[in-house]
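Okay, so here's just one chain, in structure tokens, the form predicted alone.
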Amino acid sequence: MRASSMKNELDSCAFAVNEFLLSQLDGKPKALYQASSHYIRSGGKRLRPFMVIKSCELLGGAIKRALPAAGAVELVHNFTLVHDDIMDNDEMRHGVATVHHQYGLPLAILGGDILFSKAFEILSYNGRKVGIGDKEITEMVGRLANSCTVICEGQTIDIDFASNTKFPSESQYIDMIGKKTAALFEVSCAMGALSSPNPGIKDVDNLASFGRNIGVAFQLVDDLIGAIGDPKVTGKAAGNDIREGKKTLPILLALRKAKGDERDKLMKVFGSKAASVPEIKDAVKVVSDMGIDEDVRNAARQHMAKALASIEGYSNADARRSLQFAADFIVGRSL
């Protein structure tokens, strides 16, 4: 599949999901629904809904059957973004003002609540409208609710990492991102399978495994970009995660490898919001020169290989290729 073809597929799915969600987030008071739909209206690739739709198609379903689950997943994702921005007190997200900065803290909290409640509303009501059975809807509601719990656990572990003077091990870090990020990818693919006609337990498990491993790979690459990515690509300051003192795998590997002057340059910037631009550039160069990029991408590729092994036996070549290409895109994102 060519990159242009994949982009067209992503755009097509994103358009369908956006249109569906904006029809659901239209009500009064207007300001409340404007706040809740703020990030959806600002655009985005809609990777998680794409995973829902293609997982459904892999098992013989159509986009119409997948839309309620795809929409529910995206609403939960946006709900977590609103909360993350409030906790971090961020003013911008991907080039637009954060919800609490644009609409104020009370409306941001209420707008997030709308996103959370609407996710389960459209999953239940709209799922029935497209012919999904009550058994499958109940299973999807349970899985999505559980993923929300797991995400909160992962977020709390991440906060604990930040406040603890000790650095987590690589396995502790992978466990954390498995909860904080991969849980929503996992449930996306599981719900896509459950949206298909007559889904089997093994199919749901296979797609869930695909999603979980892709989610881990996604966060690994995301953290790499956060550490040494080009500000023109990331939209954030150079070395943002180093300056913020985030204990991500790229930074953990760099601190483990660095010796002498290299380590001094890293530690001078790590967690120092007062670090100068030249100091940050030096720290980013230290990490880049160590080959951390390849180390992290190799770890991501290992999870991608596990993901692809989960779906290799399915006969719907088009849907399988789309999921494979999405995996390649996630691991190959540029810095």
Contents of the next structure:
There are 2 protein chains.
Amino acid sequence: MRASSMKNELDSCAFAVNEFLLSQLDGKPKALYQASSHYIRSGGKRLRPFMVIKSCELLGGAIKRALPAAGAVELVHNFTLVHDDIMDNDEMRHGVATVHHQYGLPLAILGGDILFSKAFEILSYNGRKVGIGDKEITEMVGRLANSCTVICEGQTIDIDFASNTKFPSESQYIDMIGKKTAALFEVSCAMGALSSPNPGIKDVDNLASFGRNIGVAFQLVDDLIGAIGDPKVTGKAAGNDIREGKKTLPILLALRKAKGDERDKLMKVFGSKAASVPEIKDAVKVVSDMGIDEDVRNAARQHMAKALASIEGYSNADARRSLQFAADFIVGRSL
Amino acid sequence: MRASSMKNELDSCAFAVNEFLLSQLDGKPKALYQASSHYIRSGGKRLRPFMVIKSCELLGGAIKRALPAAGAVELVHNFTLVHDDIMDNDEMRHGVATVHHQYGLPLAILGGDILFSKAFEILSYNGRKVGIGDKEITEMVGRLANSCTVICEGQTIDIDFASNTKFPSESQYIDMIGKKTAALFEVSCAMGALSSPNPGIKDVDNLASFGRNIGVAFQLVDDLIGAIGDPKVTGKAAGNDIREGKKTLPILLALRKAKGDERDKLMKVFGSKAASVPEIKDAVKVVSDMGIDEDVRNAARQHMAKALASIEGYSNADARRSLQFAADFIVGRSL
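Give me the form predicted together with a further copy of the same chain now, not the form predicted alone.
The next block holds the full complex; its first chain is the one shown before.
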């Protein structure tokens, strides 16, 4: 299957999920629902719902059965974005004003909260409507709720990293992104499996492992983009995470590898809001020249290989290729 | 049964619920779980869990079966308190610092969020552990999630009331408190019914109706206390809601009833942070002298009567008396 037809498939899943979600977020008071659907209406690839749908298809389930779980994970994802933006006090996200910036703090908190509650409403009510059994719905609710708990823990650890003067170890970093990011990918694929007509526990485990590893790879590449991504591609200032002093893997690796003059150039601007654009560019060049890009992509590829090993025994070649495409897309994203 | 033994029963339910919840909120990072359990550790009557437990007992279920649902509603209740305090920028709640005041905004948002996710984890995992069927768990998840959606809507309407110069009608006010407050009482009793061994839909409806009417009565009395409560009893400044310009039923009724000089005294201080203590006392006296207390208690009693009618056919006299006690306690609370 060619990349362009896979791209079409991603778009067509996104279309189905958007249509479903916007119909669920059409209530009153209008301002509350506008605030809650603000990011959903502003676009997005719907990568997590895609993984729910393709995990379900891998086990013989049609997209219709996967839509409640697909919608629920996207709502949870959006809920974390809305609340994270408040905590970080960010004004913009992907070219649109953040929810609290546009609608004010109360509607941003409530708009986030209602995304959360709608996710669980959809799982139970719409799950039943499409024929998913109560046993599987109960299992999905427990797993999705637990992933939300874990995401809150991961987010707290991330905040601790930022306020602590010490640098985390590589394994502490991997643990944190496992919670903050990979938990939702893991539950996406597990819920996709649970949405299929006759899910076995082994299938759910395999898909969960696939999702978890893809999630770690996703965050590794995301952090690479944050450190040395091209502003023309990413839409963010060059070396954004270096300037903000984020303790992500690419930056940890760079600080460990750099010596003498290179290290000085990096440390001078790390976490310095006052650093000049040429100084940041110099620091980005230091990181790039040390081959950190390749180191991080290799780490991401290792997780991708583990992910793909979890699903290699399944016979539905189309769905398997779609999941492989998602994995390639995630690891291969441009800087 | 005497009031003192009923009080013991309320305390003993609260003890069981506290023990259960604190064991569920003992995780890492510690600061996150401390923030999330801050209000739970600082006391509270656990009225909603009491109603879950007694609704379950009314239908022949033991307290053990009701604990997951009882814990879940208390977590949801606390989640709304934590987030509401951020929105209102309150510094104190019942004599302790608010969560965001003590732990900062990020931990207050995340601490609230994790209460929400734990509620649904407990419903599914612990619900299964105590032997509740997946069908009933799925039903509880849908109802609890829906009540959270409705609470967010009610909270938004309440914020709209405050920022709007127009006064809401009595029915708009009842609709708002139905969403903001009564929805959680309604789902508490419905989930208590669903936690019993063989819940019928009619039983669930009856208990839901009981809870809904009790919830409306609860908020009516709460708003009465906010308007004219005795600071020695309530711990809040006299005429707190009058000074803050809250458009609650007692204040709406007072403004409608007051004429001439009395109306002037009220309007002068309504929503005026600069009003002097004697001026506020005068306004409170105006409201009291007009008999608003009795008007609001009568409205609350009407809802209480509807509530009690919903459960009068049940044969478990102990549980029915406990629910009646809860109703009396709510409507009879001192000013």
